[in-house]
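The data below hold one chain only, encoded as structure tokens and taken in the form predicted on its own.
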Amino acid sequence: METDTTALHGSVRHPATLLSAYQRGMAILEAAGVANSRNEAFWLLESGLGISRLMVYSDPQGRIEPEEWTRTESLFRRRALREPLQYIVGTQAFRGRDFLVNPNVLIPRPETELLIEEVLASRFSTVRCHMVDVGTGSGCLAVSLALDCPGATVSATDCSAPALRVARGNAQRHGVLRRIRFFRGECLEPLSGRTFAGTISAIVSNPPYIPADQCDLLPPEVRAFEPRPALDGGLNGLEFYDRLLAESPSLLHPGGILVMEMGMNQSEDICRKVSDKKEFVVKTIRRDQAGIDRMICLERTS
């Protein structure tokens, strides 16, 4: 691609075509220290200007209007100062499939699709049967078992009322909101006191794990942005599977699992906190790309 020296001696106040714009949004970004500048201008650049990266390739001298650069400067002017790309653009890929997000929700990662691959390897994933996704955020994992366990029904519960609001968004936008019923409380108490006491083939969760005194030392995207409830597992990050092994066994009906995202170094806690409470055995445990302990799942003891 050629260089727009135009651009890149500032002598127009707005970038006048698409290539000049993506240097000068890539500038912005290298500026602040984002990592992925190059490939992140292109999104940004896609975003504000509703065009494809393939149209900068193709037509590098297209022309901008100064509107038009004026909105998607912000864009870059919000990544900057280290608003998460998803959140400006507003969706995130889980799966293959794109869910909306906003600030109040967690952000998907590629780490928590094992809890899906997992619940999809076992019985349940075929025959009809009824699943939780437990502290739902944007709705990923209950979307994603709704779509990819066909036989399956789902309840999904959350704390925030605003995090709901984008799960039932994104329910509906993959035309299975039909499927899922939305309870707002904390773990698994919103359904207590139901008809569900044993009647539960599988509970998911990515429960909050970082321990409380490390979350100011996570990157400035995820501190000073993610919703905190969403990340803080309190004083040894553990205190939500706590709730998750306490709530879970009046639910589950006997072989049916508990599968649960981990933390760094936290396997063998939990296997341990198994052992003690006797209503579970350790059945799987997987790694993500990095090699670390990522998913466990439990099997419900008769």
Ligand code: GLN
Given for the second form:
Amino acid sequence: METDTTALHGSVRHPATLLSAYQRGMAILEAAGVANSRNEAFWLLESGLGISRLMVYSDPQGRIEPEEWTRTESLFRRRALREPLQYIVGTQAFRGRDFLVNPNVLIPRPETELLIEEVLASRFSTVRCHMVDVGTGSGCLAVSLALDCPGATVSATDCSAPALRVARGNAQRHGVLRRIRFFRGECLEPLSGRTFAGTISAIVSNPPYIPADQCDLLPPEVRAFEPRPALDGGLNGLEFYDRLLAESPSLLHPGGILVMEMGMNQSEDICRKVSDKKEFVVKTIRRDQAGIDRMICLERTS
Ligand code: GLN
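Could I see the form predicted in complex with the ligand next, after the form predicted on its own?
Shown next: the complete complex, the earlier chain at its head.
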């Protein structure tokens, strides 16, 4: 690769070609200690200039206007301050589909896909039924259920109005806005009362499960930018599981399932809570790629 090609614009030297812009951006990320700077520089360049990274190879000397660089450089500066790449470029893929994200919602994680796989492996994936996503955030779970379970009507709850706006945007983007009802409220509260009692086949949730006293130890990208209520699971990170276990039995019909994501070392504690309550039996526990028990599926007893 060639060295930096710069142009004089007023008194500010800016990279004048695609290649030099790429190199300058990567240098900003490297100086800030961003680990995956080679790839991230491509993503940020693509987002800032509206080009494909292939153009850096096919047309390295392609010109860049000063204002294009100013816009792109601001993205690199944000990343250098540890803002997650996904908030800067505005999307994250989940099950191969792009979801809009902003700092009002948790960035979807690949291990959360296990929850959808579990529902798809159940008999509810192909029949007419009602499914619920608790704490929908970006809506990645609710939208995936609507798309991949064609007979399902989905309800999605979240206590954050700005998060629900993101989720609605994603439902619209993926053409399932009419299949999902959105409710603002804590946990399953918006669905309590008689209307839905005993009618739900599957409840999924990726609850906040980081122990409160560990939130400040998270990487800066997470700690300083992702919404704290989406992460902080209170004492031992287990408080939201108590709510889910208390509020879901009256909503699920017998044989219905409660599918939850779990944090590191929480599997045993959660199983103990389940066996104390008798309304559920543990059906499946699945590990993520790192070998951590990550997903638990409970079945409502009759
Ligand atoms: N359901 C969303 C997700 O899985 C948000 C979860 C949350 O905010 N804890 O990404």
